[in-house]
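Shown next as structure tokens: one chain only, the form predicted in complex with the partner chain.
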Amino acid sequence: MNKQRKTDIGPPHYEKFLPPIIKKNYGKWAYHEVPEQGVLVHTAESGDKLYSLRVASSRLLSIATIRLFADLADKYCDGYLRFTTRNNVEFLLSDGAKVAPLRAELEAEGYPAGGIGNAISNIVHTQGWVHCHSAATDASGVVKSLMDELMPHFTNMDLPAKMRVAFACCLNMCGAVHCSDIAVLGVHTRAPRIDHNELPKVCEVPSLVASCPTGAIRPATVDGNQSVTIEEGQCMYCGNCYTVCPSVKINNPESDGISIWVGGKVSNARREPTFSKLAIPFLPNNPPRWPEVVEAVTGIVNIWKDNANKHERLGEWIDRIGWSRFFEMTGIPFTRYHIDDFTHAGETYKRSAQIRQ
């Protein structure tokens, strides 16, 4: 390389990518309206109007599709677009008359508009079998299967409140799904299996022992090999050991599956932010369409939709009716796994006689 190697330049300055209407009205927006699902109209104090057309994406995008979006942005939006934190694409238009033809062209290409207001927006998700080493299940495939069913709630605004669904493919939750209305979470349910013949050749025992957050891994000589044993009762299936040593196999086709968590949120609107709570501890991992997961999630969405008050998110509805009634209405069995046994478990025990008898 002849040129001076550049480092630590940081990201390009966002100002380069702001359309002129945004530069002009930066920080001076007055209000917004949603004239139809998929379209946000922001009016500035100057009276200027910015139209944002929000369309779905699969998050995993080919450069062919990104180039398609770039071409459409050139054709309709003077070349300006953005992505949302939930992986939707937003085309930014200053001419309201161009919204409908752009929408038609995007929908013809298979990218439906929606996801605004009292709707289900895109499902944020992780890598799954496409690219992750500790995935208990695939991410994109479950999300695709779910959104194929839930899409009417993306393209309409027919729900009591917004619903945020998120997916993470193992319990480390790199997707941080733990504060979602519905969190779909891949789970490992057994301690890793160890390949004692392979381990001494590819792993360092001390770093493997140190990798375990609960101290469940201990050095041991097994069949003459310098290896480790795992105290199964202490294992919480985080897969940290597999990250440092591929001979400690956390992924298990027989016992990996999917769990469902409900009632979390991050916004401060009405109730404070709160974690999602366990609804279903285990569903089978059933590719390519995960019918059990799709049925469970759509079932919860439908019961909430039919019973919640306006503006009441899933967790707020459950708070009002109580968890007993939630399990009764959904038909989901309450099991020993629903009772917390981690650090602050005692805080979740009910300690009063205020019970709906």
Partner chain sequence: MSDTTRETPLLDELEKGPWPSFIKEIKKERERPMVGDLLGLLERSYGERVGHWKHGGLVGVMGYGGGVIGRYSDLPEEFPSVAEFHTIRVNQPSGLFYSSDALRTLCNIWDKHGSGLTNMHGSTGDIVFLGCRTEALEEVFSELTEAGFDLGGSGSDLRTPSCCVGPGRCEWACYDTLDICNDITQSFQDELHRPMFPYKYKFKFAGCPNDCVASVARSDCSIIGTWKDDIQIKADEVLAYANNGVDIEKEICQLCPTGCISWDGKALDIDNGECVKCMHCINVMPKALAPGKERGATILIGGKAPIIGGALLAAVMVPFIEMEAPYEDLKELTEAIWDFWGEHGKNRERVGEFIQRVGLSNFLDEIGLEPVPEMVVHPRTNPYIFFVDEDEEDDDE
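Only the largest set of C-alpha atoms that superpose within 1.5 Å between the two forms is called the rigid core. Residue numbers count along the first chain shown, from 1. The structure presented is a predicted model; accordingly, all values stated were derived computationally and were not measured. First, how it differs from the form predicted alone.
- Relative to the superposed core, Phe17 undergoes a C-alpha shift of no less than 2 Å between the two forms.
Right, the form predicted in complex with the partner chain is done, so what does the form predicted alone look like?
Left out here are the partners and the other molecules; the chain alone remains.
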């Protein structure tokens, strides 16, 4: 009797993909060290060593690039590599003698090693204009422009502490930018524009009304057409309406822009994880190189680099010197947009007598 073939098998167990050296020493690693930038060495209690060579990738990878990585992993690492959550590629080697030739081949192909220790790691980012229909700005273009300037901080360990930069194309924050040292966030500043002639031909009004999480969209008759109106005071510019109805256009080249947030982190070393806070409320979309955004981010990085203590993350440095001093040193103007006027914001304020500005 033939056994029934199982189709819903779920994801395979992660152990299936672990390199043999990791399987052998699982849970028995003694320490790790960074002998050179881009290389992390884990030493097990048994004396075995695992070498991780980290290189940058462009996140949106071509088939040719993936094949290149796979071929190099087969050549040097028995096929073992992994992608980090910030789109770095780590080649996992058990033979330290193979690190240098692998590094040379990767750098010859244009993939520099780095991002370990007191350095800037790869910028995690969202889809941008390549794929996302509601993006307020581009992702790949801004990140490319930023990393062209920040690359020395990726390939060297010359910063006071690690630096994590993230990019999200809109307020939906697919890139989890709220927990990075510097967050670059695309922002819509106007409610969607409605094409009242097109809307009844391509959209269902009840579905469109139901798509709004704040109830800002109302059924209406405009110029004899069944359509909708938007209460701009209730709109939070999420673009959910555009997802179900392309006639409600959230993208606006004149009013869409970029904001800069600082001070977030996931690490719980020295203090608890924190969300980022607003530094610059609006910078213009200025492709293809976004000079205003590049200048703002590199300026913050350089001022922090020159003034922070050893191992002091960006948010920890700001807390030490105070926000007033941060705005003064960076030259960023303080505006009304920096004041949290949310109705229940008081519940999140720190109430300690030791609080600083």
